[in-house]
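Here you get one chain, nothing else, as C-alpha cells; it is the form predicted on its own.
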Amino acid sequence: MHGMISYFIRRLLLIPITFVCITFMVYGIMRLSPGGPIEQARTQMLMAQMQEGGGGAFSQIGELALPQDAIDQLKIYYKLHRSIPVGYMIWLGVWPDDDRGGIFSGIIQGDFGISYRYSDSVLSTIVSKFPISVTFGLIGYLATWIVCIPLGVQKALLHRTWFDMTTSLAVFLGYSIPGFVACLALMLMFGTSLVWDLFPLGGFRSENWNDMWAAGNIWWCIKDQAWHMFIPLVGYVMSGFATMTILMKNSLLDNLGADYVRTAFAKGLSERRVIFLHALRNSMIPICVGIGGAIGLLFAGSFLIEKTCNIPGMGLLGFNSLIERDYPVLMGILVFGVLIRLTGNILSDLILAFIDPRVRFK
C-alpha cells in the first residue's frame, strides 16, 4: 500500500512539469507559425482596399503594407511584443505584466485572456461549450459500451461461427471508416435535403427548442434533441467500435482458456456462472482501464465530428480558433485538455489497481 501511495504522489507531482512542457511547446509553435493576428489584420486591410478600389489590379493592392507603428501597436495589443519565454510566463501568470501596471495576471490567477474572435473572456467562452461536448461524449461513450461489450462477448462465445465471421465484417468496416466520415455519409443518405428526410444536416437543436421547452412541450424537446443527436452519436460510436469490440472478444477468449476457468468447470459450476461471473469479470479489466483516457473525449469533444455536424461544442470551437489563429482560446482549450488527459491517466491507474488485486505499483 505504501508503494502505491508513493507512486501516485509522484504521478501527481509530475503533472505541473508535464503541463509546463506541453503548453510552452505549443505556445512557442503558435508564436512562430504564420497567419497570426497581425497577418490577418493585413489581409483584412487588403480586402477592404480591394472593395474600395472596385477590383483594381492586385499588383497595386499587394504592395499595401501596414505602417511599422501600426504593427507595433498590434503586437502590444495582442501581447506579441515580448519574447516567447517572457510571453509564456506572462500568460502562465508567473511574470508581471508591465502593460497592465506590473500585476501578475495569467491562468494561475484564473485569467485566460480575451478571445480575438469573440471579444469575450476565454474562460466563459470555453465553459459555455462544455455542456454540449459532455452531452455527446458521455452518451456516445455509454452507447459504445452498450453496443460493443455484448457484441464482443457473443463473438467470443461463438468464436469461428457464422455469427463471428459476419460481425467481423462490420467490425472491419467500423475500423476502416472514421467517425466523421460515417457522419458525412449518413447526412448525405438521410439528410433533410434529400428524398428520405429523416435527420437534419447538422446542429445541436432546432432554433425554437428553448421556446418549446419554456412552453412545457417537453416530449417535443426530447424528440427534437434525439433527432439531432442520432448521426453524431453514430460517429462517436464508430470511433471506438472496432477497438472495444475486438478487445472485449480477445480478453474473454484469453480468460476462457485460463486455468481458473477449467478449475471452476471441474468443480461443477454452471457454464453461465463461470462465464459471466468469473471470466467476464476479469475480461472487463482492460476495458475499464480505458475509462480514464476517455474522459478527455467527454470534455474536449471531437474536432472533426463537431465540425462535420456543425455542433457548437468544444471541438468546433477549437477548430475555428485554430483556423482563425485565436491564440488565447486555443491555449485555454489546451489547458483544459492537458489537465483532463493527465488526470484521466492517473484515474486509469487507480481503476486498474482497484479492480485487479494483482497490480502493485512501486
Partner chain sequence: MTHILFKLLQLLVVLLLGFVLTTYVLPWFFRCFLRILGYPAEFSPVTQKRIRRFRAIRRGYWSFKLITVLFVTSLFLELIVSSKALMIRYEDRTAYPALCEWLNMAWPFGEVSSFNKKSDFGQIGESEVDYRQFAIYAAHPALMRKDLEKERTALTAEKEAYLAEHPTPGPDARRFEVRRYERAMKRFGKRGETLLALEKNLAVFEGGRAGCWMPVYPVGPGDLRYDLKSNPPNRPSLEEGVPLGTDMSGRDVVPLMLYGFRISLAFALVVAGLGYGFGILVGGVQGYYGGWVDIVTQRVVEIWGSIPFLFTIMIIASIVQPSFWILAVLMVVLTSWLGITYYVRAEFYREKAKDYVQAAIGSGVSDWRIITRHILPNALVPVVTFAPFGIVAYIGSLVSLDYLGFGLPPGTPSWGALLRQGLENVKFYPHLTIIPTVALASTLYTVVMIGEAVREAFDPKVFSRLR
Given for the second form:
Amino acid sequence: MHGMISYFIRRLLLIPITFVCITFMVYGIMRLSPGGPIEQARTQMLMAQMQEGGGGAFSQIGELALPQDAIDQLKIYYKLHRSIPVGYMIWLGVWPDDDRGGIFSGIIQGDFGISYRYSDSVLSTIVSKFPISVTFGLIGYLATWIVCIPLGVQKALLHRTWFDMTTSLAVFLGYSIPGFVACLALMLMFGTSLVWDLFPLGGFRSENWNDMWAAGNIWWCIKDQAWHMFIPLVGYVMSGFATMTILMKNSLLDNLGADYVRTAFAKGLSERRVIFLHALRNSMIPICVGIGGAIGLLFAGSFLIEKTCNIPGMGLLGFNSLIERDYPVLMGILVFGVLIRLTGNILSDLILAFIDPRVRFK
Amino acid sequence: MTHILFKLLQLLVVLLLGFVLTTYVLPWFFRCFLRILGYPAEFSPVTQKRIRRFRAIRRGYWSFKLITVLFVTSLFLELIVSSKALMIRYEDRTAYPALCEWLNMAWPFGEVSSFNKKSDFGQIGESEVDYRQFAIYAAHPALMRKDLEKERTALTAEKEAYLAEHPTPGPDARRFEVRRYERAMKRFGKRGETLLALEKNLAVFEGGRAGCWMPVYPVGPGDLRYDLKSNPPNRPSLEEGVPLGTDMSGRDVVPLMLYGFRISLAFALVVAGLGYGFGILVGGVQGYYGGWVDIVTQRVVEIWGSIPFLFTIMIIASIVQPSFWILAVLMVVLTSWLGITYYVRAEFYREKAKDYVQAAIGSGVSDWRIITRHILPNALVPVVTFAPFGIVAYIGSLVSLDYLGFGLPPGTPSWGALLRQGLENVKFYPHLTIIPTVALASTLYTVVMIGEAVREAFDPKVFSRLR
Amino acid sequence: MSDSTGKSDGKLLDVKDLKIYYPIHAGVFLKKVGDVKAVDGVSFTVKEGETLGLVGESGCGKTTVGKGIMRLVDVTSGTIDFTTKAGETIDVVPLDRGSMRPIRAEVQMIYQDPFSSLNPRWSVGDIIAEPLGVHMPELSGKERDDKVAWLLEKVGLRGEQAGRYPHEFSGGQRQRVGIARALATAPRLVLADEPVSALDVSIQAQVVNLMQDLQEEFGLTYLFIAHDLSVVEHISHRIAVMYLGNLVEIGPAREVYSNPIHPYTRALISAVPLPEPSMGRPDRQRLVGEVPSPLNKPSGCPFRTRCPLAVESCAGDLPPLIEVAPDRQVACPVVAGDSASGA
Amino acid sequence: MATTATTADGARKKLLEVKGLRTYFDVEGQTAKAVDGVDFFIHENEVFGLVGESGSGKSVTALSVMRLIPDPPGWIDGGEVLFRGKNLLDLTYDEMRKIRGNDISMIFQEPMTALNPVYSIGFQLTEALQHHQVMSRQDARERAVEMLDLVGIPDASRRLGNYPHEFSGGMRQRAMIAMALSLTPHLLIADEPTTALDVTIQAQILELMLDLRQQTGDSSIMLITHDLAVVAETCERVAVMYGGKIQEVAEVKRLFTNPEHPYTRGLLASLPRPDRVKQKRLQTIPGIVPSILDFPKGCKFWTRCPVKEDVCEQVEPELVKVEEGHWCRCHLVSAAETPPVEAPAGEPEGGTE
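Next, report the structure of the form predicted in complex with its partner chain; the form predicted on its own has already been given.
What follows is the whole complex; the chain from before opens it.
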C-alpha cells in the first residue's frame, strides 16, 4: 500500500514538470512565429486605411509603417516586449509583472490573462464553455457504454455466429467513419430536405431557448435540447463505439477461456453466474481503465464535432481562438488539455489499482 | 456510349497493370531487399502459417489486394488522370508531358520540364498547349475543319456587319474615326491570319502528322472546368462530362478524389512507417536494456502522450503553412511513434526473458544481432497488427486537419478540404459531402477489414464455451 | 581477475562466496531500500569430468547460480574461477562482454523449457550453427553444415533434419537440439538447468542417458541444476542442496541421498515419493509452513523458521559450511557436531 | 468394443463407471481423438490413480466426467459416464450443475489461474456453499473458515479476505482443496494437483488430501498425474493411459510389482531409483510420444514397443482381464481364463530394454 502511495505521489509530481515543458514549448513557438498579433494589428490597420484613403496606401503595402510608439504600445499590450523566458515566467506567475506594478500574476495565481477577443478573463471564458462540452462528453460516453457493453458481451457469447458477423460489419463501418463525418452525413440526410428534414443543422439550442426557459416552458426546453443534441451525440458515440465494443468482446472471449471459469463451472455455478459474475468482472478491467483517457474527451470536447455541428463548447472555442490568434485563450486551453490528460492517466491507474486486486504499482 | 465503354476498358487495363505490378513485381523487390539485409529469403513457418491464415480470411485478403492494387495504381495517377497528354506529336516534334510530370512526382530531387508552348504545337500563344483541344482535333480533323469554317463564316459575317455599320471613312473623316476603323481592320486581319495559320495546321492534322494520346480521364486535380455552362459548384452530370461534379472553385471532383486518395494513403503510410520505425527503436531500447533507461523513457513517453496532438499541430500549422512532409513529421513526432512503444517494449521484455535469447547471450552473440535477428521478428507482430488501424487513424487525422483548414496547403487535392466545402454547402450541394464521405468511409472500411483479418490471422481468438 | 595459478587440482569451476542481489526500489524517488538476496554467499567447486547436482525448491536461487556463472545476470560479489582449456584460471566476474566471449565457448547451458529455448522462427540447423558463427567464424558454410549434421547425429537426431523447424519436433527432440547447440562450441562445462523436468517420464530417461553418454564421450563436466532429487541423484557424482539462497549441504550423491545430515535435506529427501507401493512412508518428515519469501529472509540460518531442530542460536549468524566428513559439508552447527563425531 | 469392466468384487460398490468414453477435438480441421474409448470404474471410498504422459488423454477424461470439455473445439463423441448408476452424459445442464461441486468436485493443476483473481478467497469459497446448500452468508462463512483451518491455512478468518495472488502456490492449492471438499463430494477429481508445486509442498498436499478424505466423509479420489511415484504412494488402484486409451488397470501393488503391458513396464523401468542399487544407465522406452493427431493404427504403442509383433500394427488389442482386478490391453498378454496368480509375471523388468 505504501508503495502505491509513493507511486501516485511520483506521478503527481510529474504533472508540473510535464506542464512546464509543454507550455514553454508552445509559448516559444508562438513568440517566435511570424504573423503574431502585431502583424495582425498591422493588417487590420492597413485595411482600415485602405477603406478610408482608397488605394492611396496600396503602393507601400510591404513596408507599411505603424508609428513606433503604436508598435510599442501593442507590444506591451501583447506582452511581447520581453524576452521569451521572462515573458513565459510572467505568464506562469513566478516573475514580477512590471507593467502591473511588479505583482506576481499568472497561471499559478489562477490568472490566465485576458482574452484578446472577448476582453474577459481567460479562465472564465474557458469555464463558461465547460458545461456544454461536459454535457456532450458525459452523455456521449454513457451512451457508448450503454450500447457497447451489452453488444460486446453478446458478440462474445455468440462468437462466429450470424449475429456476430453482421454486427461486426456494422461496428467496423462505424469505425471507418470519423465522428465528425458521421455528423456531417447525418446533417445532410436528416437536416436537409434530401431525405428527411428532421433535425436542425447544428447549434446547441434554439435561439429562444433562454426565453422559453425563463417562461417556464421546461418540457419544450428539454425537447429542444434533445433535438439539437441528437446528431452531435451520434458523432460522439461513433468515435469510441467500435473500439469499446471490440475490446469488450475480445476481453470477454479471453476470460471465458480462462482456467478460473472452468473452476467456477466445476463448482456447479450456473452459466449466468459464471459469465456475468466471474468472467465479465475480469473483462471489464481494461474497459474501466479507459475511463481515465475518456476524461480528456469529456472536458476538452471535440474540435471536429463542435465545429461541424456549431456547438459553442471548448473545442469550438479553441478553434476560434486559433483562427483569431487569441493567444491567452489558446494557451489556456492547451494548459487545460494537458492537465486533464495527465489527470486522466493517473485516474486510469487509480481505477486499475482499485478494481484489480493484483495490480501493485511501485 | 461506346465512348464510355472504351474509357472503362482503358481503366480496366490500367488496373490490370496495377494488379500485376502489385502481386508479382513488388513482392519480388521486397524479397530481394530482405535478402540484401541478410534475412532469410523464405519466411519462417510461423510467419507462413500466419500468412496462410490471413489468406484464408477472404474479406481481409481481398481488401488487402484491392487497396494495394489501387494504391500502387494511384502512384501513376499523373499518367491516368491528368490534363496533360501522355504523348503529343506535331509534325516531327514529340513530347511526353504527363510522363515528365510523373517523373517530377516520383523523383522529387530534379525537375523535368513538362511545359510545351502552344506555338510549337500549332496553337496560338505562348502558354501551355491545350492538350484536350489538341487531342480532339487530332482525333477528328473534320471537327477542326468544321470549327474553322464556323470561325471563318463568323469572321466574315462580323466584318461585313462592321463595314455595314462603319463604312470606309472618307477623307473628311475625323481622326479618331479613322483610327478606330484601322484598328478594327487590323484586328480582323489578325484573326484572319490566325485562321490562315490554323488552316495550315489543318493540313497537318488531316494529313495525320499530328497525334495526341490523352490519359484516361483528361482532367488534372488543379484544373478548373471552364468548359461547363453553369457557375461552380456544378452538380454531377454525365452529359456534361463531370461525373462527380465540381467543387466551389470549379475543380473537377474526380481527380480531386483520386489524388486525394493517393495523398491520404501515402501520408498515412509515411506517418506509420516513420512513426513505427522510431517507436520500435525506442520500445526496443526500453525493453532490451530495461532499468533506468526504461523508467525514464517511459515517463517521457507518457508526458509526450499527454500533449493534445491535434491541437498542437493546428497551432503549429497556423504559424507555418505545413507541407506534406512537415505535416507527416509533425504527426510522427507528436503521436504516431508513441502507441507502438508500449507493445514493442512489452514484446522485447517478453522475448528477452525467453530461453532462446538467453542462450544467444550465453553464446556470446552480439546485442545487435540478438535484437535484429532474434527479437525483432517477434516484436514486429504488434506492429503488423496495429499498422492497419494506425493507417485508419492517420488518414482520419489528415482529413480532420484538412477539414479544419490546418492541413496541407490550400490547393492540394484533399478529402478534408472537400468535406469543409460540403459543410458550407450542405443544403444545396450535397454531392460535396456525399462523395468524400463515401470515399473516406469505403477506403477506411477496406483498411479496417485488412486490419481485422491480420489481427485474426496473428491472434485467432479461440472461442470455447463451457456450460 | 585472479592470476593464473596453473591447474588448480582438477577444479574446473571454483565459485567462492557468490552473491547475487536484486535491489528493491521504493518510495517517491525510488530510492534503493534493500535487496532480494537471490544467491547469498554460495561457494562450491566442480571438478573436471564430474557432475555436480544442484538441488533445491523453486525460488531457492539454484537457477540464478547457473545464470550468474553464465553471466546472464549481474553478480553482486564473489568470485567464479574458471579453468580454461589453456590451463589458465580466470575469474569471470569482472570480465566485460568482450573478454567474456572466448570463455562462453567453453561454458554452455542447456535450458529447461524445450519450447522457449529454441527460436520458433529459425531452423534447428541455424539454431545449432549460431554459436559456431560466433566462436568459429573461420568455418566455411560447408564445414558448418557438416558440423551441424554431426552434432545432430551425436544427440540422436538425423543430420538431414537440420532444415526443420522446432515446432516439427517433440519436446524430447527439442531438448536434444538444445543439447546439440550447447555442444557446438565443444564446451568443457555444461550447465544444465532443469533439462528434463519439462519432459515426459518416458523421455526423461532418454535425455538423461544421452547426457551421460556425451559426458563420457567428450569428457564434459556438468553442473546439473534440478528440483527432482531422484534424477539428480542418478546423474550426479556430488550433490549440493540449496535453500533460500544458501548452500545447506554438499557431498557425494549417494551419501547425501542415503544419509542426509542437514534437517532440510532430510525433509527434502523424505518428501520424494518413491514408485514402491509396498514401502509406505512411515518415516516421512513433514515440513511445516512454506518457504519464506527471499524479500524478508530470516536472519541467521534461513531454514530455522521451519526447522524441527531449531535452537535459539540459529537466529544469530549465517551458519557456515562445516566439513563433517571428507568431501562432505553441512551448514548446520546443530547436527554437524553429531555427524562429525559419528563419522 | 472393450470388455466392460463389470466384474466388481462384490463387496465394493462402484461409484463411477466410465464406459467407452470418446472425447474428440477439432485441431485445425483434423479430429484429435484425445480420449478414444476409455473404460474404467472407481469404487466408493477409493483412491484411484490415472497415470499417463502428456497427450495421453488423462485430463480430458477427467474433464469429460465433469462435462467440462470446451465446445468448440471439443466434444464428447460417445460413451457413458455412470455416476451412482446415472449416466451423466444424459443429464441436462441444470441437472449436471447440481452434480458438479456437490457430488463431484475437481481441483486443477495450476492453482494460480484456477482461482478468479478479482474475488477474495472467501468469496470463492462461500459461493458454492451458498449456491448448492442454500446456506446463509454467515453459515457459509463459518464453514469456509472451518475448511481453511482444516487444510492448514493459519489465521483462516483473516485470510478469507485475501485475494489469490496474496497466497503462495501451496496455499492456493490448499484453498482449492478446501473449496472442493467444502461440500463433501462423493468424488474428488484431482487433476495433477501437485505438478506445479515443490516436493515438500507436494508431500504436504497429498497427505492433506488423503487425510481430509477420511475426515470429511467417504469420498473417493480420482488422482490424475504423470508421476508414477505419487500414484504408488497414494492410490489403491491405478489405470495407465496411453494414446487416449486405458492400457492397463490394476491394484497398485500388483501394477508396480507385476506390470503386464510393455508400456507400463517401460515406464517403471525408466524411473531413476535412488532407493535401489545404482544402475549405470536408465532403461528407456525408445522413440517419442506421438502427437495426438498421429497416433498409429492398431495398438497405440506399437511404434515404441520393444516386443511388438506384426499383428500389433494392424489390430487394436482389447482390454482383457489378466486376472481378478487386472486388465491389460496387449496382444502379447493372454487373457487369463484360468486365473493363475503368478502366471505371466516372469520377469517384470528384464525384457523392457
